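Given next, in structure tokens, is a single chain: the form predicted alone.
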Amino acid sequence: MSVFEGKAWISKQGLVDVSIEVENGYISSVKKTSLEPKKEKAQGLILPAALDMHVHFRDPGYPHKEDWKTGSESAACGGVTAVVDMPNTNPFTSDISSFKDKEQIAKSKSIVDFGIGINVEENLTEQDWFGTVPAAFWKLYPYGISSDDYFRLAKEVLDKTKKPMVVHCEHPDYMYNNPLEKLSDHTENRLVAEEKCLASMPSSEYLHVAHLSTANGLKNLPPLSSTEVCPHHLLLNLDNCSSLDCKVDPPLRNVSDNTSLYDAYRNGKIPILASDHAPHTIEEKKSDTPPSGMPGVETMVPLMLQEVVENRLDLGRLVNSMAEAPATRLGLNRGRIEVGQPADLMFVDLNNTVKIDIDNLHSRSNWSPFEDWNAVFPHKVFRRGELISENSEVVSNSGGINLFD
């Protein structure tokens, strides 16, 4: 048995001085005091570790960008002990064979627990494995598809699913490929794609809107749906990140969009924080045709902890959005420090602000739009009671499991 003692965030109570007993990876008791002599006293705060339900670990297919080893190490050092990987790898995760192949790769390489999303393609709901595959969710993309087929497939899946369907909600008819000379050209190419998409999307309790990016999109969220926001759509805009390096889908917008999204995130209208970790190499980003996407799984929690330090965000809202809310959305019993939950924890000292240094990050992409930004990194991270990172160094080399098995 392990015992962690310190000031911990307890759901519906706030910060409480407790002793957390852990047996076989799960929390067995949470007490105000402990007589157990073998205990670890936390420096700073004990928080639930994060669940990032939107990452692209690029494995299989693009290991030069990232793989499950480097992606999961990035997650662990950023306070994330569980991720869900998106299906746009090579091959796409779109059938039972590609799902099992990716699952095996993740089990062999990942130091964090995981889920896997499956791509929405024609006749998905007719497959004999549709109701039984241990996937986290379905994912619908607007690329290479007509708008009629896009919205038809959305309705077909939503009518039959018992899992969330995550949608990249940009309307295919409003996404243009005009040449880019500056980053704002990419934004112009998709200026109304999000709001038009959301206005046409059916309402469903199973609908989850990925990476919300605009104030007008926020206004058009379908009833009953849930949504997520990423740090780059809260903190970056065309003024402070104008290089084509910052090309991302959906695009960066204006400060007014940052403000609207942040207000909705603070008050819980946007319940979930996710990274959309989408790494590419520096060479790819500097090319004449830079791909969309930026790394983020390692910096997501540290950046938002700094927002807490600077009194722009309530600690309870951060904990809910990074741990409790994504777990609830995915039907998982995790994200809280309470009996029966996995002992996924991080120790955080809010007095230890540092500059984000690329040399200390673990993604194979080896760059970040947040270089030199202030952040608070966890100094210890535990997955099911096991220490997996300490002071931004990895101390484990395996052990991740599929949370949906």
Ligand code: NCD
Contents of the next structure:
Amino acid sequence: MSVFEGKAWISKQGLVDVSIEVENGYISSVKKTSLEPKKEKAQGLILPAALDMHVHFRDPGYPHKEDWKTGSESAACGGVTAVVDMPNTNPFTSDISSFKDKEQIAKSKSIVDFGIGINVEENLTEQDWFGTVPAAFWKLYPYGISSDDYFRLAKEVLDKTKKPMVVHCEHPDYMYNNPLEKLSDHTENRLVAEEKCLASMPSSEYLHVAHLSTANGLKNLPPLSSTEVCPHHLLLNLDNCSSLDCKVDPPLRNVSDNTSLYDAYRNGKIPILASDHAPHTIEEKKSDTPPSGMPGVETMVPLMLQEVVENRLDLGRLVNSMAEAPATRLGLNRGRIEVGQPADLMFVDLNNTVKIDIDNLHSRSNWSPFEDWNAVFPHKVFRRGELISENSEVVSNSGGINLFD
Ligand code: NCD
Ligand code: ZN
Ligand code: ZN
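Having seen the form predicted alone, could you give me the form predicted in complex with N-carbamoyl-L-aspartate (NCD)?
First the chain shown before, then all remaining chains and molecules of the complex.
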């Protein structure tokens, strides 16, 4: 048994001095400060660790960009103890064998717990494994598909599914891939793609809208759906991140979009924080035709903790959006410091702001649009009671499990 003591964020109560007992990785008791021997006295605060429901760990297929080892190490050092990986690997995760192959790779290499998303393709709902595969969700992309097929498939899956369907909602008819001279051309090409997509998307409690990026998208959210926002759509815009390496899908916009999204995030209309960690190498990003995407799983929590330090965000709101809300959305009972929950915890010291330094990050992409930004990194991170990272150093080499098994 291990014991964690300190000031912890307890759901519905706030910061409380507690002693947390952990047995076999799960919390067995939470008591207001006790006289137990002090095994793990936290410096600063004890917070639930994050579940990032949107990462691209590129494995199998693109190990030069990332793999389950480097991706999960990056997660762990950023306070993320569970991730859900997207299906656009090579091969795509779109059937039972590619699912099992990826699960095997993740089990052998990942130091954080995980889920896997399966790509929505023709006839998905007729597969004999549709109702049984232990996947986190279905994922629908707007790339290389007609709008008729895109919305038909969306409806077909939403009508039959019992798990969330996550959509990258940019309308296939409104994405113009004209050559780019400057970053704003990319934004211009997709100016209304998000709002048009959302306006045509059927409403369903199973619908989850990935990486919301515009004020107009927010206005057009289907009523029953849930959504997520990424730090880059809250904090970056065409003014403060205007070089071509800031190309990301959906694109960066204006400060006014940041503000609308941030307000909605603050008040819970956008319940979930996710990174859309989409690593590419610096050479790829600096080329004339940079791919879209930026890394983010390691900087998401640290950047938002800094937002708390600067009084732009409430600590309770951050904790809920990064831990409990994504778990609940995926049908998982986790994300709170409470008896019976996995002991996925991090220690953070809100007095310890540092500048983001690429040399201290673990993603193979080896760059970040947030270089030199102020941030608060967790100094210890525990996955099911086990220390997996300390002061941005990895101290574990495997152990991640499929949370949906
Ligand atoms: C993602 C990627 O690189 O896989 N890129 C991105 O710009 N977000 C794909 C995606 O999430 O749409
Ligand atoms: Zn996407
Ligand atoms: Zn993505």
